[in-house]
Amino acid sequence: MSMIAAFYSGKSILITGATGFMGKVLMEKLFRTSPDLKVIYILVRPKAGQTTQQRVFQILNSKLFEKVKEICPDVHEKIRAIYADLNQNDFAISKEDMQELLSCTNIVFHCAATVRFDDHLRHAVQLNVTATQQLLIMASQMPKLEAFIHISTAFSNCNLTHIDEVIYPCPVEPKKIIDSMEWLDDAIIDEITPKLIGDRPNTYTYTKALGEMVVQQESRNLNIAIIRPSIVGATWQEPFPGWVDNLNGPSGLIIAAGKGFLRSIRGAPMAVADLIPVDTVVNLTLAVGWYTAVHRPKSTLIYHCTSGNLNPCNWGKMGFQVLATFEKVPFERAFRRPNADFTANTITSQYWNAVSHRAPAIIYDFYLRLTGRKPRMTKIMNRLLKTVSMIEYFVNRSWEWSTYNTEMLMSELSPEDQRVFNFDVRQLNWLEYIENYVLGIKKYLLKEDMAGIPEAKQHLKRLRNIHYLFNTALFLIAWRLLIARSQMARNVWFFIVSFCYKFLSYFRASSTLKV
């Protein structure tokens, strides 16, 4: 018998950012080893023209969902949703709604942030901050709650080498954050960005770094435990290999590289690919939950959840086993044929890299010109070659996060624990791991049938033919010009040619020969 499971029996149970990739994967799993449990709050707002129960309606309709449906055929009775806005005071939930969450709930789960590397910091600071303070407050007065539960993220300290399971300070005081960010104007806040996040490269893991300092002075008499994901990614076991329904982490890049966006990015091959699957953090999160209600540690514990210490990838393993996956199962309407730089040396010339990928959008848009379409292609790569810079922070570093917390966690589990909640890491294959995520994407995420394959190949096949000539072409043109300013340059242009001649010219005489 599961201690966890049994745990979760009869608990209501909140969970902000319920309807995120990781939010989903936790509610799924929460309905299926714990179908007893007594209600889940999620906080929804409407988004493109559906009501929050439409956008219940449509997660718990999902494929993800399959199994617990057979489970728990009740469970859309089993999920309260409640209207919320986490950019509002007290979120803009009804009294009567907060009546019932302040009186109720057991366990919270804060999942929500915002996860836009190039988002603005004053809402970066409102989502990742404030509402982590307003949510704390609305902690601090339920009677009935045993554990406070906040996702950050392993990357709220990368401006370190070497991270520990402890909250580091920032060196502005996160209130003083949020008051400034209330009078401000935008003009004033992008011009002093830079100097606030420091040697952060973003603002998403600089305010990630304020909310961790913010749960530790909020905390109160509160049961809090962090965790601190890595980069996640499809699922690895639960509730079945590859599941992914966003572009976040390495999916865009997957994407853009299966569909010929994506050429080549500037990173180190031998940089750690800190990759963490989402079923594998959502276990963590339902074991450290369990623990910090039932043993109730005397001091907020951190839980770094990564694999480069334990069973490390880099990044060059990762994309060749991904490009070998694109041979076996490529992806539909490719633009290009996926390139084997995908995970180029750091030393590739960014000049260069904006040119070979700019260059044959430009020539498509063209072409789409000229039949009378829209241009589109440019505006698609200049938005995926700000994606790369923003992540290239990332692929060209390694960190050691420590993991005693985590390690002693897994220790205080029961062999049944470790098998239905297990977050044990090094027993990931990532072969297996990253054919599955590719497989996943082109199934769930973009919704690709299986049995196009032999035609996407087909048409990879052509496009491949076409990409050698155009680069053929290219070369062709930049060696003419060469030849046509240096005379150096034609001096070896004709002794190619010459060589070229006399080599053909004894092939033939020996041929001859021989007859």
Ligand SMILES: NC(=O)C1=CN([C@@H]2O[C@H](COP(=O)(O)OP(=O)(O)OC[C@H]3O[C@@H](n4cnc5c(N)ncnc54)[C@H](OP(=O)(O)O)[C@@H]3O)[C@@H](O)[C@H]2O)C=CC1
Given for the second form:
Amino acid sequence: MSMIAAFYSGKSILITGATGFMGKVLMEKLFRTSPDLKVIYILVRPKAGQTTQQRVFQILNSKLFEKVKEICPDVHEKIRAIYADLNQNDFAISKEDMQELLSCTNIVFHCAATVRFDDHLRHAVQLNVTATQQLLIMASQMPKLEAFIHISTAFSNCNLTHIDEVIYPCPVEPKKIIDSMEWLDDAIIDEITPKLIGDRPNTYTYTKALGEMVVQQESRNLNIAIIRPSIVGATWQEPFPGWVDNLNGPSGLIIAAGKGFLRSIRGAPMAVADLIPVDTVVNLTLAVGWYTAVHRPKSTLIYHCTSGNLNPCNWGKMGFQVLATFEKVPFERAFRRPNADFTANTITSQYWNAVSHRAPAIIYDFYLRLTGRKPRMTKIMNRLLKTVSMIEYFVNRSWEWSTYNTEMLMSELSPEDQRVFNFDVRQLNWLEYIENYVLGIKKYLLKEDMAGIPEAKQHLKRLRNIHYLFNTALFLIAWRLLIARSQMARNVWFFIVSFCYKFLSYFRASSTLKV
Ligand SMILES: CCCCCCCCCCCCCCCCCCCCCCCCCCCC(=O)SCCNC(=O)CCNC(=O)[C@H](O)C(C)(C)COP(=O)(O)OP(=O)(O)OC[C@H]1O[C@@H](n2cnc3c(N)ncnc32)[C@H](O)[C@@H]1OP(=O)(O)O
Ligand SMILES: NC(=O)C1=CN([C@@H]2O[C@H](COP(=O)(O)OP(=O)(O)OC[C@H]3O[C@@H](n4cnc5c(N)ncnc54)[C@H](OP(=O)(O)O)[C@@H]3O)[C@@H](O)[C@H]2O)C=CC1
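What would the structure be for the form predicted together with the ligand, rather than the form predicted on its own?
Expanding to the full complex; the earlier chain stays at the top.
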């Protein structure tokens, strides 16, 4: 019997960010392994024309929850969606709902965040810092609370190269930042943002670091733990391999490469690609929830959920396997044949951006205009290049995260728990994982049918022929222009033509002699 699964039975659990990538997998695993849990409260806001109830309905009816509905048929009744907006005071939760949350919650998993790299500092602070502070204040009023688990990121201290499982202070106190956001106008915030984030690449990593400081400062007598996952990818094993439903991290770029838009990234092929499957993060999160509640460590423990030091894989190997998978299972209606590579420096990167990204987009838009359609490729390409420029920081460096706490926890688990809540990345076979990841993107994100693979392969063949034809035409035009302008080129051309002629005459004469 799994001790962790038994621990969650009968519990009332509050999850923020349950509609997000990680939150959904967390809920799924909880229901699947502890169907006897009492209730999961989720803080949800209406979005994209859907009410909170409709959003929950959509999640429960997704493929991810198919197994859960067999194991826990009353799952609908065990989810209590609470209207909440983490940008508002008291999260805009009604008095009755707040009362219920405060009096019943046993465990809090705080997953909600803005993960956008380019978010305005005011918004990133509101969600990643102020909302965390407010949630902790709420938690301190929960008499039945056993553990509060905060999800941070392994990149909250990406300005360092070796990162321990400790909280590193930021130069300016989070409270001061929170206060200043209230009275500074956007223009001034824009001006001071680069100074505040310092040697971090974006507002996301900076505000996640502030969020950790807030957790430390507001911990009072709560049982708190912080989990720092690295780059979260598709599921490895559970509930099935390859599940993914958003474009964050590598997923969007894998699509861009598979559809032939992305041809090159400035990146270091030998740098460690610290990817971690989402189900591994969730298993660790649930194990940490159990350990924190049952063993009540004296201080706030931080757990690194990373792969690099136990089972490293580099970007070169990962990219190579992504491209190899496209050969077997190509994406449909590709713009060009998938063929991406890492470039070493800014100059070559700019060259390839001009030649392989911008030029084909301009040519294609010209073709669209000629055929009376609206040009769109330059816009898509600009967006892609913006995304690439934002992730380049992470594919050009390697980090070293110590994992003492994570390994300690692994050793504390019973063999059954180690199996059911497996977070041992040493068992991960990268090639298999990446292949399933690409397949998962095709099936669950792009919603492409496997039956369409022969047609997709046929389409790639046509693209290859167009590519050869285009290159040959381009070569001939360039050559023709050169001949018109340069005596030397003309001489070379006549030499080649006469050489070919002589060779053919000799070949014809010798074959006639043989007959
Ligand atoms: C040795 C030789 C080997 C040779 C082999 C070579 C092989 C080459 C490569 C082959 C294949 C490539 C595979 C690997 C590539 C490397 C990937 C590296 C990824 C590294 C990521 C590191 C992240 C680490 C950070 C820490 C992790 C975290 O803690 S948080 C999670 C990370 N967060 C994110 O990823 C969020 C990023 N997104 C944003 O910040 C923003 O969305 C944006 C700034 C990128 C874009 O903002 P914008 O306002 O322009 O657009 P938005 O409104 O958001 O969306 C508009 C449309 O664009 C779509 N979209 C959104 N995000 C992405 C995305 N990431 N990629 C693509 N498209 C995206 C979105 O859906 C919108 O679409 P529409 O609705 O249709 O308009
Ligand atoms: N994905 C990754 O690679 C990594 C993620 N992390 C961390 O893991 C956690 C979960 O990330 P992930 O699931 O990928 O992120 P997602 O972007 O998929 O999910 C974010 C969640 O936060 C919710 N949220 C955002 N703003 C509000 C708001 N104003 N009110 C209520 N809810 C809100 C979203 O709700 P809605 O659906 O309404 O937008 C969504 O449920 C985050 O803390 C992130 O920092 C850490 C390392 C890597």
